[in-house]
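What follows is one chain in structure tokens, specifically the form predicted on its own.
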Amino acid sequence: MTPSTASDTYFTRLLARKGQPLLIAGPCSAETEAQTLATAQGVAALGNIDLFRAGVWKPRTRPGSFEGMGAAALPWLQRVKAEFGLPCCIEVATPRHVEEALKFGIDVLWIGARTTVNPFAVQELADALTGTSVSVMVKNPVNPDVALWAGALERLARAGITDLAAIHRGFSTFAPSKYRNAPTWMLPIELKTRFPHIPLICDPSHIGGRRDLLLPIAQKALDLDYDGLMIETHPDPDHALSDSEQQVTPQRLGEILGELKYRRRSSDNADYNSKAEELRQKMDVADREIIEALARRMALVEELAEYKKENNVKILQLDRWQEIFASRPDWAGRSGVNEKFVADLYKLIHIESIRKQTEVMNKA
């Protein structure tokens, strides 16, 4: 079985039911009861919370930092679940996190970031949970790579587990960014496109970890149609003993999740659908000629490839590089087309370019 044939599910079925996206909120972690219990107050008095959330066992980057209560918070999870009507979702990393969290009746296990990127430590879980019915959440790895992220799908999906959901909380990078996690958006969307049927949860407090980044990265969320979000909330954020700074309280949360615009899948209207469709057969002549104009460039890269092998002349130029990579942008910016969209454009020709002029070069 793959995740992809899953459709009848906790996840899905609450998703019809509200038609709404999914909400989750929660401390990042239970570090008392009465802290718990006053996160569970607020967010319930919201009346849109599906789920709450909340760390117990907390992998640190360095030890000597708080790495949650442990177990002795799965009995505050309970009083939430008795007192406010929230399921109750943790996170686990070792098959024995598994089996305490089952027998405290918690609703909806995570798999973590740090724990996705090891198919050992996911393979331990998945069977650490076969047999079992309960709803599992499957964080993005710490890298960018899709593969490892399916990988973890496919893997408690073949141990029985069918309710299945994935968690967007963006990818470490090394690069400058104003993101905690860079969100990478289209790594996302491509494993939705690898299993539609499985709900994509996005994580703004990790991406954006800070609470001003929370709205827009939300909105984008929404407006590429993620199916929930999963924000943390503290009764006091700038006192949290992690992650204070993209916490936000209760009521913050319920500011932004009213300043959130939840737009549709599509439209009854007849004068858009006609006039989307329109425009939608002008792309694909647009993109027809460009594809024959990509065609045409590397007819000409070829010929050329052609011609330095002739004269013994090396493939790389980087002279010529730097001209093109200077200039491209630029023609682009005078068109009204994002710059940086292009130069990225450029680099992935490029590379295609020296790909086929080393075809070209080493054929006998």
Ligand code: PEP
The other form holds:
Amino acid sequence: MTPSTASDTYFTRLLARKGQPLLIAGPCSAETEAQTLATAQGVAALGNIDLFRAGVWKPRTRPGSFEGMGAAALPWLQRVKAEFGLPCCIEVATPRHVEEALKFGIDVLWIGARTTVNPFAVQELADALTGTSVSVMVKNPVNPDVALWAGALERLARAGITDLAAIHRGFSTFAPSKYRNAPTWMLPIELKTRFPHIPLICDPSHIGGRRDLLLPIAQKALDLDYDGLMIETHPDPDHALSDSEQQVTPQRLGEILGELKYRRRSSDNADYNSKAEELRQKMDVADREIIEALARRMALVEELAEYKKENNVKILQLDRWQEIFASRPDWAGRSGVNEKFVADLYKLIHIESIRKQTEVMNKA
Ligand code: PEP
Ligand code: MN
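Starting from the form predicted on its own above, please write out the structure of the form predicted in complex with the ligand.
Time for the whole complex; same chain goes first.
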């Protein structure tokens, strides 16, 4: 059983019924019963939230910070469900967490970023979940490794868990960035390509780390055809015991959801469809030209390599490549093409050029 074959799951049914992105909201951490219920009341009043989230066991980077209320918070979530009709989800990191969560009837579990990195921990969770019918969401690992993320989903699928979803919460990087966790959008897109049936949910709170970034990140996720959003919500964000800078009040969440543009996957407007088709055909022609130009360039590389070989000249000519790396982005800029994109493209062309020349040099 691979995760990609399950197309009728808790999440896909919810999505089909709603016809809109799934919305998950609630505090980073359940701090007190009053704070949990106040958040739930505010979130329920929005009328379109599908799942209530709350951290009960919090994986904190350093000891001494608030590590969650643990099992004591689970009855508060039972009240959230009973009083506001909101199914609840929490993070689990150990088999004991799974056992406690199931005892209290938690509807959906999620595996956090710091757990997804560890295949031993994921396997222990998968074993603990065997035989249950609970739904599980898997956050991306903290490091930008799509194989680990896919591997965690596969371990759960092998344990018989079919109700799966993936949560994109960004990746930690050493380089300074405006994001708390770099989104690196191509990685979740790669996961979606591998597992098209697994709903992909964006967590703009942990990607952005800042309230003002929630809207643009959420908009980008919707435009990339994500299936849902998970946004941290707190009645008094400034005094939250964890992640205070990125949490918003339920009221602000309502405004953000109202400001988002919900675009369609396709259109039945005939004008749009014929224009889009025409532009795509022109792009097909442009792509053929690009490939023909690459073929011409590689044929020249090959010819040059033959000459280098005859004249006993080395492959790598640093001056020449420095000149190429300087001039091509410059040409691109003049033609209105992104310079960084063309610089990256020429790094790939250089690698291929060296590969091709090595092949010629080593030919008997
Ligand atoms: C969280 O959702 O509160 C959390 C700890 O997330 P992550 O695992 O993405 O850091
Ligand atoms: Mn958090």
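Residue numbers count along the first chain shown, from 1. Just so you know, these numbers come straight off a predicted model, no measurement behind them. Just so we're on the same page, rigid core means the largest C-alpha set that superposes within 1.5 Å between forms.
Participant: On a rigid core superposition, would residue 305 pass a 2 Å threshold for CA movement between these two forms?
Facilitator: The answer is yes; the displacement is at least 2 Å.
Participant: State yes or no: after fitting on the rigid core, is the Cα displacement of residue 16 between these two forms at least 2 Å?
Facilitator: No, shifts by less than 2 Å.
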